[in-house]
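Just the one chain here, the form predicted alone, laid out as structure tokens.
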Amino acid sequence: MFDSGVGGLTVVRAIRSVLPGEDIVYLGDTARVPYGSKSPRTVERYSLACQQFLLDRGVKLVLIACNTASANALPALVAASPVPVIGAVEPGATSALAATRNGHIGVIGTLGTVRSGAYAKAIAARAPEVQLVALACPLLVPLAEEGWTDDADEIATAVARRYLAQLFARDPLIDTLVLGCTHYPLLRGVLERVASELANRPVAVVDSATAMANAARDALRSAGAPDLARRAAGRLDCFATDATRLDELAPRFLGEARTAMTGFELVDL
């Protein structure tokens, strides 16, 4: 899988929940990173090269741990790979309307996300009844990397409550929050509360890593993989573009202790 940083580590977390027995390879383009603020055009050549370099290490599924790869550059993605690629975006619409209990769903993610409507046009052609407003919240990227995450945190809380604000003032019925950027898992825990307290009641939060997890397994499972049987931990390689701050940020998001990574092997695209 690849991402624009290490949010896609979020992505390692859950596959490795989901199918412990998988090897992984991992490449965050952390030289160019953020992609949110890119282009499409740019972004899609981005990814391009991205999953050129992980169809050269002979994987067989590609992962686009990233919201605005997958937003801006899916098509591009799926015609020029000879396996099957699995985006952030369709999996994440799936489970949101497995979750909604009334039709209205709220979507947070990047700008390159929000601006793509490519959450919209995914719940639109599977339900088109749904109601569905999204918000770009720039700032919960930064909170994530500097890891201000806990429920608890003051600036965190006040950061989600003035975005999450807006969301509800555009539709006070949403009751499924969709995470469209692989950093929100990180503050999810704030994010359901605050949600939760602007309407006055329960609001179910879909994650896309959990999202993209669950969608990994059945690909694998209709391909009918052996790999899925293996008992054995799989192996994780990470690669990078830059090196800036990856010692710090790559334990944060994969969950693990900094002596249980393997560290990253710069590269160049």
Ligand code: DGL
Second form
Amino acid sequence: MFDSGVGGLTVVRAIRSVLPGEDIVYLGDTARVPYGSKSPRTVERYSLACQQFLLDRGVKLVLIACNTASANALPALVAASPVPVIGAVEPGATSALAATRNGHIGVIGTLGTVRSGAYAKAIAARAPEVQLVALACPLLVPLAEEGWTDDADEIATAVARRYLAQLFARDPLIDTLVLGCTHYPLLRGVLERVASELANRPVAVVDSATAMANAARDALRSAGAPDLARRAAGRLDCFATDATRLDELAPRFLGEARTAMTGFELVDL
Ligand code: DGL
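The structure above corresponds to the form predicted alone; please provide the structure of the form predicted in complex with this ligand.
Following is the full complex, with the preceding chain placed first.
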């Protein structure tokens, strides 16, 4: 699995709960994070280098934890990989379509993810009648990294309200909000509360992580990989391209699964 940085560890959590016996190789491209503000061409180039690093380690499946990389580089990554590649966008769209009751979906993500239109395309391909509005929320990544994520945090609440008010102004009927970024699950409580306040009714908040884990399980099954469900907990080997703030940030995103982590090894791509 790779991500632009450590945010993708939120996806590691989900993978470890659905596929606990699998060994995971995680690469965070911390030297070049953020991807969210970069051009599609640059994101594609960085993503190909990340994927090659994993392929060189003999992985049987590649998971793109990063929404920005998934939204901008999936076709190039699939073309360059001899093993199956699963991005974050399709699973996120699956979760959203399963959750919506009225067919009004809001998506929030980085600039790169929103500009790509990837969620709109994924949803339109499966449910053309669904209405989707998407909004870039660049301040949410630094908030999550600072740890200002508490449900009652006044700054997180104010930022969430400023962004989500724009989203609900565009479609007041939104009943499902997709967290289209690795970092946003840390702000789930605030986002859910503010969205529900703005809508005046409960809004379902979904992300890609669990649906990605289910897609990974299905891909491994259909590739005939042995079922490791009953094996003892798998290894979690983490690599990164820069060490800055790793020790502070990684545990925040990994949550309970951090006991499985042995630390980061620094690599050059
Ligand atoms: N991992 C990115 C994503 O999910 C967020 C951080 C970044 O901009 O690189 O879109």
